[in-house]
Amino acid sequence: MTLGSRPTGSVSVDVAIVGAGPYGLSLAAHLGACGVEHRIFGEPMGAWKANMPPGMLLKSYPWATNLSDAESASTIKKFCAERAQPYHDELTPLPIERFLEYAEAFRALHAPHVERKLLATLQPGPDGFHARFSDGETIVARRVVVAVGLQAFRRLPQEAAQLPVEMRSHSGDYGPLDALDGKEVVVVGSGSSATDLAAMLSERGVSVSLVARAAHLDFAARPRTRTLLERTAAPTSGIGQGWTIGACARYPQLIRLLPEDRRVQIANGKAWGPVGSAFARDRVVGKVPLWLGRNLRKIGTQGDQVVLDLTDQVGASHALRCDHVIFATGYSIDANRLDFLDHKILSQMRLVEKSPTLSSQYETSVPGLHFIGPAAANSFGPVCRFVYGAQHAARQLARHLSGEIRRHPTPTNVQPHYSPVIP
């Protein structure tokens, strides 16, 4: 067969995994080192190529935003060092360019078969999953993982419904901040999006404030070395300091064994935020205007401005007027929020809080369809936020998939599936 020939029939697979994210790459990885026959659809990193701002910071942990091999040989420490630049495990930022750059490198060696296209839908049949793509191709799925990341559950406050499109955006939109030279911009929120967008903004000129109801702003430490009371007292890992934080870390497992209820409170708990970035503080306090501990009543327009009704907690108003407005508001699970999905698939899914409800292999309640990534928090809990939740999921589905294959493999008269290898 030559290369971008297909065969005629019926395409098959046995394992599609839709998203091409942390949690996608590190799974095809781990697929590939058990000889799990798989495709993974969508752009590489492209909710982090897209819709980050270059010049980022991430929050977590160098050591602790590795995306996740079998031999857990391809690190970024280990990337930096052949490359001759900075790293420290904790200790020194690590920005969006370079984690970028890591990505790239480890799909280029653990899945250099990703195909960048979309899925447009995903339909149950007698045989598998019918998933049809942006491109007008359709394949049969044994099974179906599905990785898509926070991109499709960015959550506006029904205010901003009300404002011209052109207007108004959500954090999750950027990327490059151009569109927004030469504007007065107001931001809402209190989180790490929402500060990060703000001292970016600043930074680069543009007027910018900062609204929210908190009455004060949060951020986590600056990284440092800490003393041996102190790591005994609250432990380090890859999500966080201390023992709880640390259990989640580290035993999402035992985590979904909880009742529903706790698991729940678990995943959304006040531990996770609104937090901003150590290293935002010294960015955004004393050089961004803060509006803090008001409340949105009312937005509209008046003629080609935004116009923000805003009460303090004594209950007096003041007006803001700008030319946007950044909702940093966040992202809310909503398993209905995903077009591709059939009616039939999430009439039969079973849902808590909107987000489906898995079992001890990622496996929603419709047989051979599962969930990695931040979709699985109530599940699996806070972890599955994070890049390091990455090496949870992929090493216990690949298991999973690669023991089930074994004993249920492929009948002989279904056609095997091509991949093109694009680069």
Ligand SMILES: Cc1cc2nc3c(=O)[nH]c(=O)nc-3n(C[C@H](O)[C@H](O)[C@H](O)COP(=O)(O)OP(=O)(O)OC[C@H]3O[C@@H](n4cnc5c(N)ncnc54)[C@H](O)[C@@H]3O)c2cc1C
The other form holds:
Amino acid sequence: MTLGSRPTGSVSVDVAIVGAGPYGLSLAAHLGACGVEHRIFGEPMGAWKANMPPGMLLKSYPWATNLSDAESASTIKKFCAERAQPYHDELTPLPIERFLEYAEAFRALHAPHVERKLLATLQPGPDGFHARFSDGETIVARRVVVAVGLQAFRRLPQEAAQLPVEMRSHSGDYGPLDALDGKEVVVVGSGSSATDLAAMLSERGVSVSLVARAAHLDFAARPRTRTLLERTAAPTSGIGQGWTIGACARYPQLIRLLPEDRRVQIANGKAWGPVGSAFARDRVVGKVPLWLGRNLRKIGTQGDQVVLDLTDQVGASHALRCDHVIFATGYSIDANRLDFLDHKILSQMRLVEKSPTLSSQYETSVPGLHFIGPAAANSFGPVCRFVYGAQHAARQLARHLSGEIRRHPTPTNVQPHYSPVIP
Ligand SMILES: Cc1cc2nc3c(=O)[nH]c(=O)nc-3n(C[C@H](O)[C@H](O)[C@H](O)COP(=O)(O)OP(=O)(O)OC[C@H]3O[C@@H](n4cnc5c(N)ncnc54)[C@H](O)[C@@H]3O)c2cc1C
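With the form predicted on its own already on screen, would you show the form predicted together with the ligand?
Okay, now the whole complex, with that chain kicking things off.
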């Protein structure tokens, strides 16, 4: 197979990684280091390029936003130092552009074989999973790791369905914001996507207001050098400050051992959102009209405009008009929404609150099918919703898969296929 060529027909591979975001790329790096045959599919950092606006500042600490390789050598800090780019572990935020440049360098070094195509269908077969891709290729994979991130799981309130599609969107639809120039926009939500979008739209001169059920907006504290006492009372971890958050960040395998209802509660706990990023506060408060403590009672259209019927906490109503509503209403994991999963797989897969229940090896109740990334949060806790969680998932799963493959090698009459393809 030469560089750039496309394999055709049915081929076999030990591990297929579906998704080339931080989790998929990290796993590919670890599998490569263990010598495990694998292929990885998806648009490299696709969600970060297409579904997050240029100019966005990352909310995670730069030191906690590394993709993971076996030596823990390819860090953002090293990347920035080699290019004389500004970097601080905690005090200055990482712009998305720099993070993407870093991820591209990581991909080129550790996962140059990413194949830019999407999984269309995944079916169980006697010899493994039959995976068909958007270009028509079908492969047989003995194990499949799903690392498709959040975008399939956008949550829209029921009211949104009452609007024509050109008058409403989800925060995950942006990318560049040019399409909103010249419009009057309302953003619904109070988390970091809502406040980031409101800030960025207001700064580019778009008339934007923000509507939220919450009576006030919470923002993360601005990073600063903390005293020893402060650090002892609330230690810093890869996903925030505090003892509980710290335990979730450091010991995801222990979260999995908790009773199911406690795990789900922790995964969806109030502490993890909706919270605006520290750097959005000054760009939103006093700059963007805020309609807080408001419930969206009804939504409809009048001529070319959307009319949002809001009620406040004492029941008084107010009609807000705009050209376009962005629902920054988050994501809700639901395995049934992964349309590549065959119904046989779905019927076998044990779900808790629509998320797959996972073993200590991130394996679903369908043997050989693994999930990593945000879809693993109900089992391994909130760290899975952050890039930081890629390290545990990639390290743990690579160790497991390489052991399994050593114990049960591919039968010699089946040729594994490893393809260094970038179309
Ligand atoms: C607006 C926003 C801001 C965020 N900011 C931060 C932050 O500052 N710090 C942080 O730690 N986390 C942040 N997050 C969370 C972060 O996005 C996730 O933690 C992380 O991206 C999850 O990585 P992933 O690899 O699981 O998925 P993703 O990064 O979403 O990547 C998904 C991959 O799957 C591929 N894919 C999807 N469907 C298919 C298919 N059918 N076939 C093949 N491939 C497919 C895509 O092409 C892509 O390569 C943010 C999220 C959002 C929405």
